[in-house]
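Next up is one chain by itself, shown in C-alpha cells, the form predicted alone.
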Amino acid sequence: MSQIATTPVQTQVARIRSPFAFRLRRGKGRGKLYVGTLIVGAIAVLAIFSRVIAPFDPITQDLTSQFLPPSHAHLFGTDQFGRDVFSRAVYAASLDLQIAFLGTLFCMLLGVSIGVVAGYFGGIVDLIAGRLIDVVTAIPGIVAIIALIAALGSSMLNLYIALAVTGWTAYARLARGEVIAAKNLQYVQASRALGYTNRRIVLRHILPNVITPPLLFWITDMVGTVLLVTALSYLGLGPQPPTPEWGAMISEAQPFMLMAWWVPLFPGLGIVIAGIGLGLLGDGLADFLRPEVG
C-alpha cells in the first residue's frame, strides 16, 4: 500500500499542534484531579443541601445543652450556647465556599480584563495598567483588606469589594503575559489581515487561547481566600455572629478550647479539608492541561 503524501502545510500544522497535545492521553495528574474533585464535590454537596443535612437550626440557642460532647444526638457536640456544631459547620461550608468562589471570581474577571487590554494594545495603556498594578501590590493585601472593611463597614458586599480591589493583580499579570506572547502569532496576524476588529480578535481568537493559566490560578486562589476569610473572621472582620462561618466558630471557641475541644476542632478540620481539596484540584488540572513539550 502506497503512503499518502503530506503537503508542507499539513506538516507545518502537525508541528504546530504537537506541543499542545494534552496529557489526557497519558493520564498524568488524574489521581490528584479525581481526589480533589471528590473532596470539593463532597463539600459542595454539604453546602448545597445544608438545610436537608443539618439536623438542627445553626442559630437557635439551647442553654440547657451547653458543651455537650460528640454523641449520636450531636455528632460534633454543642458549643457554649448549646448550638449543634455539626449543623453550624455544614452551614458554614456553604458560606465559605460562596465567599471563596465569588470573591476570586470577581478578582479573575477584573484582572483578566485589565491584563488582556494592556497586553494587546500596549503603549500607554500597558504603562497605566503596569503602574496601577505596582500601586496595588505595594500595599500588603491583608492590610488593605482590613483598611477597606474598616472604612466601608463589615458586610458581605464590602468583603467582596475588598477582595476584588486587592486580589486582581496576579490575574492581570498572567493574562498580560499570555496575550503579549500570543498577539504576534500567525493566527492573530491572519485575523488582522482579514480585517477583523480588535474586539473580535481579542474575544474570539486570543482570549480562548490564553485563559487557561488564569483559570488554573483561580482554583488555587480559592484556597488562599478561604484562609484569608478565616483570618478576617477570627479578627471579627468577616461574617458577623451568629452567622456560622468556620473562622468565626474557631474565634468564638477560643476561650473554651481546653474544656470543649470539639467546638474549634471540627471547623478547623473543615478548613484543612477544603484547602487540601482545592489544592489537589488545582494541581491536578494543571497537570491535566499542561502541554507536552516533545
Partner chain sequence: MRYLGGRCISSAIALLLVTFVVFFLVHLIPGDPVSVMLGQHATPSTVAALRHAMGFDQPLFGQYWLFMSKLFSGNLGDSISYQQPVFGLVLGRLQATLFLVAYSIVLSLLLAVPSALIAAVFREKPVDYALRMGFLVAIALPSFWIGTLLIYQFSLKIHLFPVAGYGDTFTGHLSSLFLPAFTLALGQWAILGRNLRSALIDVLQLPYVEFARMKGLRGSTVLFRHVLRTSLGSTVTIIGINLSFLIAGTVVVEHVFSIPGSGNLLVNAVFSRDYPIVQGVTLVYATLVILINLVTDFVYPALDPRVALT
The other form holds:
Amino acid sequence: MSQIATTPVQTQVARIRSPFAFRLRRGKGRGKLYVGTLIVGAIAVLAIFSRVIAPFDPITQDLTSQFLPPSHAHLFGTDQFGRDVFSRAVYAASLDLQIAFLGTLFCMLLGVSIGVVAGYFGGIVDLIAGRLIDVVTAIPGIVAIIALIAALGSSMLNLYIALAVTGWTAYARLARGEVIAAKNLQYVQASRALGYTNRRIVLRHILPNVITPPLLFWITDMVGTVLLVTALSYLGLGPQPPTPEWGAMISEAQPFMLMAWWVPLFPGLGIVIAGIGLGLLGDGLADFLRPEVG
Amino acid sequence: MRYLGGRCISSAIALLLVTFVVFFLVHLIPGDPVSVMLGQHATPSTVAALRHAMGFDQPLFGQYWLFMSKLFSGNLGDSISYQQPVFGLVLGRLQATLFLVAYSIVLSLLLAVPSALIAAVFREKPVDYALRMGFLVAIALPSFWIGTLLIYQFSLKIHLFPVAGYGDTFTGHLSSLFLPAFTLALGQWAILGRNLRSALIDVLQLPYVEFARMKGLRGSTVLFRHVLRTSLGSTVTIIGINLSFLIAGTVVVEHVFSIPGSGNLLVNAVFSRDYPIVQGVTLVYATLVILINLVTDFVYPALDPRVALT
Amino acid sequence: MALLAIRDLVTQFKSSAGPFNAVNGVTLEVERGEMVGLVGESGCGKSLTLRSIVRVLPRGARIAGGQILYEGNDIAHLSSGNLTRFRGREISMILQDPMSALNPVYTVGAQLMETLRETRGLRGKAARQRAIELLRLVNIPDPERRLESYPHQLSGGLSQRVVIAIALCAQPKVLLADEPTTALDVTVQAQILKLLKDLQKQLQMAVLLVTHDLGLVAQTCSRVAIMYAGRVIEEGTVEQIFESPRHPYTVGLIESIPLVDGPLHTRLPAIPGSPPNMAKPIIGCAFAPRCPLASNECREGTIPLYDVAPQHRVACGKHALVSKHSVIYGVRANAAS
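Following the display of the form predicted alone, present the structure of the form predicted together with its partner chain.
Every component of the complex follows; first up is the chain already shown.
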C-alpha cells in the first residue's frame, strides 16, 4: 500500500500507456486468465439469465418498428420484423453456448474414452481406433457434419450426434498419447503387479494423469465449435428460424445490410467476443498449468 | 523411407474406409432414401427405376460392390437435380475451390511470415502483444460474418471488388476471389502466425543461431537464412494439418460470396436432397485431404536433411 | 596496451526476484597472440563473460557496467550494427557443443562460404577455394568431400574442427573458446586442444580459453584467470598460479587436481560448501563462507585486486598469509574413504 501511495503518478502512467501489456506481463498467464474468465463469465450470465435480461420477446414480430437503429430503447436496434436485436442476441448466446458446451463435452467424453482404451490396451484395439481417427480426420469437419445432417435430417438431436461423431478425434489422440506415457510410470506398473483390475487401474490411476491436456483442449475446441455451429445455421442447417441464433441472424440480415448494418453486426460481435473470452481462458489456463520452464 | 511407405499404406486404408463411410451415408436416411430424394410427386415407376439404378434392390454387400466397381470407372452416379454425372460436376466445380484454397494459403503466408518474424524478434514488446492479440481475435472471427462485412464495405459501398462470382480470366479470378481468400486467410494467418512465432522463438535460442551471430553474419542474414529457414519445416506441417480446416472453410465462404465452387454445390445439394452430390463432394474432399497430407509427408524431408537421410 | 582489456564488467540478468549480476566486476587482459585460461566452477559467470565480449547474450541478460576495450576502443557500448563488424573479423567465438553450433539444414561448405561472403566478400570459386584451405588448416582430411557433408554426418571432433574453421574465416585476432572440448570424447579432447594451441602459434592469434579444468590450462596457457561468483579473484602466469597461489580458492582448486603419480584411492580434497546464491547481493569476499582463513573484515566492503607480483593480482585481503601449504581444507589426511 505504502508503495502505491508514494508513487501514484508512475503507476497511473504505466497503466494508461498499455493496459493490456501491463496485465499480461504478469507472467504465467494470470492476466489472460482473469480477462478470459471475466468475459466468459459475463457471457455465461447473459446466457443463463437471458429470460430476465432480454427486454423484449425474441420472436414476436412488430412490423411498426422495423429497422430501428441502435437507441436507448433498442440497444442493438431492430431487424426486418421489428424484433429487438439485443434480446435476440442474448437468447442466441444461450442457445449457441449451450450447443458448444454440450457438443464439445460429448466429443471429449467419447474421444477420451476411445483414446484411453486404445492407449491402454494397445494392439488390435489401438489399430482400429487409429484407422477410425484417420477416416474421421480425412473428411473436413463441416463437410462431414453437413453430409450427416443431410442424411439424418436437421434437428437438435442430429446436430449433437453430428458434432460428437466428427469432433472426438483430437481428444482421442491426446488421451491416447498421455495414456501410453502414463502406462509406463512406475506406480501403474506396480498396481498391475499387485493384481488390480484394468478398470481400477484406468479409472483410479491413469485417467487423473491423462485428463489435463484434453480438458485444456476442450476450451479451445469450444471456440471452434461456436464458429462451426453458427456457420451451420448461417448455411441454414442449424436451428431453424425464427429461433434466435447468431449465425441465422446474420444470414437473415444479409439482404438488408445496406439499410441496416447493425442487424448483422451485433450477433457477429457476440461470436467474436465469446471466442476471444474462451481463447484467453484456454491460453491462460495452459500457461498457468504448464510446468515452469524458464 | 520405411516411414513414408507406412504412410502410403495407412493413407490407402483411410481412403478405402472413407469410401465405405460415403457409401453408407445414404443408408442413414430415415425411411426410403429413393422416395426422399425424388420427393412426394414421384411416380412409383420412377422410384423403382432409380432404386434399381442405385442398386438399392440388392443386398448391402452387393450394393457396396456395385458402388466400388462404379467408383473405379470414375462413376459416382448421376445427380438428381442436375441430371448429370456427379463426378464431372464436382470436378468442374472443384477448380474454383482449389483456386480459393491456394489463393488463401498464399495470402496467409504473406501475412503470417512477416508478423511472426516481428513478434518473435520483438518478443514481449508491445508489438508482440498487439500481434498476439490479433491472432487471438482472428481465430475467433466467423468467416461468414467477416465476409459479409467485407462485401458490405468493399463491394457494396465502394465497389472495389465484385459482390459474387468467380471471374472468367486469371486476373478476374484474382480480383473476384480476393475478398473470399482474404476472409479465409485471416483465420489461417492466426494459426500459422502463432505456430511460426513459437517455432521462431525456439530456433532463436539455439546455439547455431548464436554461433551464426558470433561468426559475424549480419542480423538479417541470421534471421532469414538461419532462423526462418529452419522454422519453415513446422509451417509446412501446420499447413498440411490445417488443410482440412481450410477446405471446410471454403464451404462456408463459397456460400457467402456465391462462388460456383464444389462447397457451394454441396450446400445446395443438401437442400435439394441430391444425395449423390453430397456423396461425391465428401469423397473428393476426403481424397484431397488424404493426398495432400501424404504430399506434406514427402515434402518435409526435403526441408530437413536430417530426416531425408535417416 | 593489451589487445583486449576488460574492466569491471557487470552483466546483469533480469529475474522475477529482480536483477542480479551474474558477471560482477570482471577485470581481465589478453595480450596479442597469447593463450589465456579462464577457470572456474560452473555458474561462476565465465561463459557469460565471453558472451558479453561479443555481446551474444542469453535472453534477459545485458551489460550493465564496465568497459570492454579492444585495441583501446570500448566495444561494450557499440550499437549492434557496428558490433557486427567486430564479430568474426576481430573477435570470434566457438561454443561448447560443436554439434549444435552448426545449422543442421546447410552443408559444411554452405556455412563456411556464407561466412566468407559476409565477412570477407569472397564469392563463388574464390570462396570455395578458401573454404578448402580453411578445412585443411584445421586438419580435416579430404576437405573437398567434406564441403558437401551435412553436420549430422560429422563426428563430434570433426564438427569442432569445422566450427573452428568457420570461426577463423575472417582471420580474427582473438578467439574466444567456451569449453571447446567438454562435449567431446576424451581422446578427441587432446587433439582439439593441440589444434587450438598450434593455430594460436601459427596465426599469432590470442585465445581466451574458458574451462573448469585447471589441469588443461597448465598444459596449454601462458596465463590464467580464476573466477569465482562473477569475479576474477586471481590472475597470473601459469607458474605463479601453480607455484605460489595467493587466493585460498585457487589453492583449493589446485589441490583438487588428481595427481597422475599420486597414490591410488586417496580421496581428493574438496572445498566444503557451495558457491553463493548470485541472486542475493554479495558483501565482502564471496568466498568467505567457505574459506578457512576468513575473518570479520573479509565480510565487509569490496575486496580490491592486490598486485602481489608483476602480472600477478589477487582479490584476497589475506593474500600475505596464503601459500600452497598454508590453506588446509582438511580432507587429504582423512582416511574416511
